[in-house]
Each structure stands twice: as C-alpha cells, then as structure tokens.
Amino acid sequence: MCDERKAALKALAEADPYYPQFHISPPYGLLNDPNGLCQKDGEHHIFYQWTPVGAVHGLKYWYHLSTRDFITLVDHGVGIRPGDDYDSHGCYSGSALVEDDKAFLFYTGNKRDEQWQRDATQCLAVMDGKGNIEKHGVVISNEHYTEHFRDPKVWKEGDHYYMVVGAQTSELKGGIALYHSLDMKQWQHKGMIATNYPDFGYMWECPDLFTLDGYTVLLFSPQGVQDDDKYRFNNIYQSGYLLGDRLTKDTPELVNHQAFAELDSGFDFYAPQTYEDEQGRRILIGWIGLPEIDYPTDKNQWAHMLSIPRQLSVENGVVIQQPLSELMAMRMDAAIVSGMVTLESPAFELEFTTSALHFELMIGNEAGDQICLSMNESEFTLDRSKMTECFASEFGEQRFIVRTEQCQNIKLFFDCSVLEVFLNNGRNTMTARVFIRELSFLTLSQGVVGQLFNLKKSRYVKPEGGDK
C-alpha cells in the first residue's frame, strides 16, 4: 500500500467523531485481539492483531505499542509480518514471555494450501533489548486437533515452560491442549486439559492461564455457547473463566474448579489476555468487537479498540475488575454533578455510590438518541435500542447483569463510541460499542450524586519521539 493510501485513510478514520480518543484503535484497518501483553524494564508492550487493508478479517499482522504510563504510547508500527511458508496467510494471536532481557513471542502462524484447507502451527519470535524482532518459525506443529488450533500462552514454572493453546477435537468440541519443553524449542504434547465442560461448545479461543489469590485461573473464548437465560451467553461468542484448585501437569486436568463464568455481560468484549506486571499485578486488556459483526465504524476504513487495562483479583470465588490505577492521570477536571450535565468532552470517567433501590442513567443527545443503564432492587439493564445507529439486533438490545450488592461503587469510562461500565464493586462489567451522534449531556436519577471528569486524549510518539 502507498503512503498516500495509508494517509488517506489514517485522515478518514481520525476524522470520524467515533474515533476514541483514549481507547488505542488501529490508525486505519481493522483491530482484533490484544497479542504478546508483557512488561520489560518498566515499559509495557501491547500487540494487537491487525489487518491494515481495511474494515476487514484480511491478512494479520501484529502491530505493536508501548507504554509507561497508558497515556503516552511509542507507535513501533508491524512488530511481526506474515510472509514466511508457515505464516503465509497471517500471524494468528499469541503471548509473550520475558526472560534474560528478550520477549519471546509466541504466536500461530496460518498457512492454507490450494483447496484453501488451513495448516496451523505455533510460531516463535523474539524481541531483543533494543526493540528488534526477528522470527524463529515453527516450534510445534499440528498432531492431534482439526486445523482450529491457535492462540498459544506461555509461562514459566521452575526450570520448565508450559503452553496452553485453544484447540478443537476430531469430535468438533473445544477444549485447551497442554505443551510442556524445557527450552522452549522442543515441546511436548500432554494433552487435552480436563474439565467438567466435555461438551461446551465448538471451538476455544484465546486461553489463558495463571495463578491469583490462591487459585488457578483458566481463562477462554468459548464459541458455540447458547443458553435462554437472559443473564447469559446473548453475544455470539463469550469470554469467561474456570477457578480451580490446581493444574496437573502429566494428566492435565483443572482440579475442582468452579462453573463457568462470563467476564463481561456487555454487547463487545471477546479474546481477553493478562500479564503479570513488574509489580506483580494481575492485568488484563480484551478486544472491544466481536467477529462476524458489521460496525457503523467499518465505513469509515477502521474498526475496534482495546479496552482499558484492568486490574484482576479473586474475593470470594469471584474474578473482581477494577480500572488500572494509572489511569486516574487521565482526569483533567473534575464536577461534582447531578441531575441533568451538559457533557463538555466525549471522553470522560464517571463515578458515583448509591444503595437506592432505583436509579438510571441515560447518555443522549438533543434528537433523544441514547444508551440507559438502570438499577432496580435485583438487577441492572443496558438498553441500546434507541441510539442514533444500532447494529447487531439479532443479538438483543439490551443486557442484564444480577444484582449482587446493596451499596453500589459504579464506576464508568466512555469515549466517543465506547462504554465500559464496572458494577457490584467491580464484580462485574458491561462493555459495549455506542453510537450516538452529537452526543451533548448525561442525566442521573434524582438523589444520585457523582463525579465527573474529562479524560485526557492519547499521545501517540515514534521510538525517537517524534509525533506519530
């Protein structure tokens, strides 16, 4: 692509009032998963899948960001290209794992041969010191799964590295398969993580797994999940999480683990990855889209965000998500505010407390396009119906979430087209895309009091740091 195309449409997507000023977005083309989340020497690398031709699930790249601080981002551009015979026809998502100043970047390397049937492998490079990233190939191919076999994440345990990677049996079920290698070229295949969900869909995506607060987390994408309950399972695909006791390693199987639960109960959020920070902190960043769905965006030759980091930790069997605390740097200003507030930027953090029994939100414009979030005595309600552009309809306009907690903490981001809503004190949370155009004001229910606070807009810098 010549850079006058590529300017053409980094100026096209910058210039629709959609773009989010503070959620990182592609500079044109379309975003999917985060990818090779870690920390080195203080800095923070987010990939994310990538497809720079357009609106659309083309060729991926990875492309590559870092930070210190979540505000100010380092634009690397392409940190892995497709091109090789193993990767020919794109570079799949994956994880990475620092050691001895380098990232290792683990990733699923797509290749499709003439018939178009699909040859998928896990895929080695790495990152050194000074940023440069050079590809290793194929450390493990395809034995046992049908060609749905993708999106490997590595850790370390002792003297021994370990694999897991979302996989699909010869019966069409998902599931996680095991890889243990001691030096992280020559892996061996353990097998099939068990579970008590045998039958629960087709495919897993995007697994994950880490220890928190004194349980072993294994986080996925289940697809193929439907269910009549309101409260679960309305998007196409889901993203949750098993809490179980252990991982066995020879035999896998997560050990008494709990049932299935949802991340997110919003519209958009799909394919989460974590990494453990320098700190020791527990971080994860979901990809705010989902596959198969057209987007008022795609027009404009852009589509999807990441989400905000967020800060894991378990109470009481519960994954609990709160906001990364470096975010409060974005706060410009703060009102205290109530009733009806006339918005001065579409990008701002709300936060308020309440135990009434009763309360709704509504964030609109003049015309009465709008997105409500209410609260009554047993649940809360997300309803998109009336924003000035709805999409996805098939898949319901609103989403529910149980009330679990009499006192409220709510806090909520949004910019320009997103939302992202944490309830029941960060126990649960509702992302969802919104289209609403001249947004100007917020009303709160009489009674509720919060805090509002313009947000900062990302500054995007080359490595040398320059302008991006």
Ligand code: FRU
The other form holds:
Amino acid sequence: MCDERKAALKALAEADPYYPQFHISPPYGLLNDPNGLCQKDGEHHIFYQWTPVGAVHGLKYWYHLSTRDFITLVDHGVGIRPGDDYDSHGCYSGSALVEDDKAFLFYTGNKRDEQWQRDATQCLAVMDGKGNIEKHGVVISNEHYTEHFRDPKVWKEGDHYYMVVGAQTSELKGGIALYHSLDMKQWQHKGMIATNYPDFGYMWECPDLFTLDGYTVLLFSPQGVQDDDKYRFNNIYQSGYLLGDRLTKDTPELVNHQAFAELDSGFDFYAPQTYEDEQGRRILIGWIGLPEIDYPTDKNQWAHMLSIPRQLSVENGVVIQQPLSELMAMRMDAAIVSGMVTLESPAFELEFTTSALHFELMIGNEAGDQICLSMNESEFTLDRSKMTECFASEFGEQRFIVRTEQCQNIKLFFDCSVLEVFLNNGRNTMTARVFIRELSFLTLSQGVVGQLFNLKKSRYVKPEGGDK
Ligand code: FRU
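One more: the block was the form predicted alone; return the form predicted in complex with the ligand.
Time for the whole complex; same chain goes first.
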C-alpha cells in the first residue's frame, strides 16, 4: 500500500467520531486479539492481530506498541510480518516469554494450500534488547490435531518451559494441548489437558494458564457452546476460565476445578490474554470485538480495539478484575455529579458507590438515542436497544448479571464508542461497543452521586531511532 493511501485511511479512521481516544485501536484496518503481552526493562509490550487492508479478517500481521504508562505509546508498526512458507497466510495469535534481554514470541504460522487446506504450526520469533524482531521458523508441527491448532501461550517453571495450544481433536471437540521443552526449540507433546469439559464446543481458542492467589487459572475462548440461561453464553463466542488447584504435567490434568465462568458479561469481548508484569501483577487485556460480526465502523475501513488493562486477583473462588492503577493518571479533572450531567468529553470515567436497591444510568443524546445500565435488588441490566446504530441484534440487545453485593463500587470507562463497566466490586465486567451519534449527556437516577473525570487522549510517538 502506498504512503498516500495509508495516510488517507488513517485520516478516515481518525475523523470517525466512533474512533476511540485512549483505547488501543488500529491506525486503519482490523484489530483482533492481543498478542505477545509482556514487560521488559520497564516497558510493556503490546502486540495485536492486524489486517491492514480493511475491516476484514484477511492476512494477519502482529502490530507492535510499547508503553511505560499506558498513556504514551510507542508505535513500532509491524512487529511480525507473514510471508514465509510456514506463515504465508498469516501470523496468528501467540504470546511472549521474556528471558535475559530478549522476548521470545511464539505465534501460529497459518498456511493454506491450493485446496485451501490449512497447515497450522507453532513458530518462534525473537525480539532482541534493541527491539529488533527476527523470525526463527517452525518449532512445533501439527501431528495430533485437526487444522484447528493455534494460539501458543508459553511460560517457565524452574528450568522447564511449557506451552498450551488451542486445539481440536479428531472427534471435533475443543480442548487445550500441553507441550514441554527444555530449550524452547524442541517441544514434546504431553497431550490434551483433561478437564470436566470433554464436550464443550468444537474449538477452544487463545488458551492461557497461570497461577494466581493459590489457584491455577485456565483461560480460553470456546466456540460452539450454547445455553438458554439468560445470564450466560449470549454472544456468538465466549471467553472464560476454569479455576483449579493445579496442573499435572505428565498426564495433563487441571485438578479439582470449578465450573466454567465467563470473564465478561457484556456484548463485545473475546480472546483475552494475560501477563505478569515486573511488579508481579497479573494483567489482562482483551479484544473488544467478536469474530463474524459486522460493526458500524467497517464502512470507514477500521474495526475494533483492545480493552483497558485490567489487574486480576482471585477472591473466594472468583476472578476479580480492576482497572490497572496507572490509568488514574489519565484523569484530567474531577467533578462531583448527580442527576443530569452534560458531557464535555466523549472520553470519561465515572465512579460511584451505592447500596441503593435500584439505580439507573443512561448515556445518550438529544434525539433519545441511549445506552442504559440499571440495577435492582437482584440483577444488573445493560440495554443497548436504543442506540443510533444498533448491530448484532440477533444476539439480543440486553445483557444481565446477578447482583452479588449489596454495597457496590461501580467503575465505568467510556471512550467514544465503547463502554467498560466493573460491577459487583470487580467480580463482573460488562464491555460493549456503543454507537450513539452526538453523545451529549448522562443521567444518574436520584440519590446516586458519582465522580466524573474527563480522560486524556493517548499520545502516540515514534520509536527512538525511527521505524523498523
Ligand atoms: C481468535 C482467533 C485466534 C487466531 C486469530 C487469527 O480471535 O481466531 O484463534 O489465532 O484470531 O486472527
């Protein structure tokens, strides 16, 4: 693509009132999963799946950003580029492992033949201390699964490296394969991780496995799970976790785990990945978007964004999510608000504490287009049936979660066309894309007093020493 075309596409995206101010979004084209999350020498590295040529799932690259504070982002451009034989049809999702001054980037090489048969392999690229990334080719070829074999997540225990990979068995069931290595080059297949869910959808994408607060957490995004329960499985695909005691390695099993719990109960959230930062915090970033759904910004040749970073902990057998504390530095000013509030910025944070039986929060425009979050004694409802531009309506326009706490500290981040809400004191989140033209005010029902902060726009800078 020539530079003029790139500049025109970037300008088109930025002129879109739905283009976010502080959520990571593509310069143009389509963003999906977060990849290769890690922190190295103080700097957080965030890669994401990127199709440059439009709001379509086309040839995937890894786009690379880094940041120290989540406000100023260094834009490194493309980090991993497809085009070798083994990744001729895309560099699919994967993860990072930091060792010495290097980040080892594992990803899926997606290759198709003339019959469009897929050959998926797990590949390695290495980012050196100067930020140069070099591809090292295939480290695992697919000997055990169908063509659905992707999204490696790697970690280290003592001298041992482990990798989980999302995989489909020959019976067409989704699961997670475990591999072991002593050098990150030779990998031994240990088998599918046994869980209480041998028949839970046809594919588990984007697995992640980590220990947190005494538990072993297995995170993944299953496809093909359906349920009539109004609180669960309402989106085309889900993401969630199993909380267990430990992972056995020789005969892989997640021992003594609880039921699958969804990570986010909103409309648009998928393929999250976590990493442990240099302070030992477990940080999660998700893709705010879903596969196979058309979004209103597609016509402007850009789509999707990443969630804000969320710090995880486990309390009473539930994963708690809280916005990363660094985000407080985005706050520009504070106002105590109640009733009807005129919005001065489309990028704001609202926080309030309430023990009331009911409340209602509406964000909308003069024409009556709105999104509404309400709570009663037993549940929360997020209703996006009255937006200017509704979409994916076949999956329903309301989402519900059970109210588990009497006293609620609610945190909400709004950014042009996206809402992320933290409810039940972090036990639940609801993430939604919101398409309301000329957004102008919010109203809080009587008795609710909140703190409203307008938020800074992210700043993008070029890396020192120029583009790679
Ligand atoms: C999840 C996913 C991954 C895959 C990537 C391709 O959204 O389908 O399984 O690696 O996207 O972009």
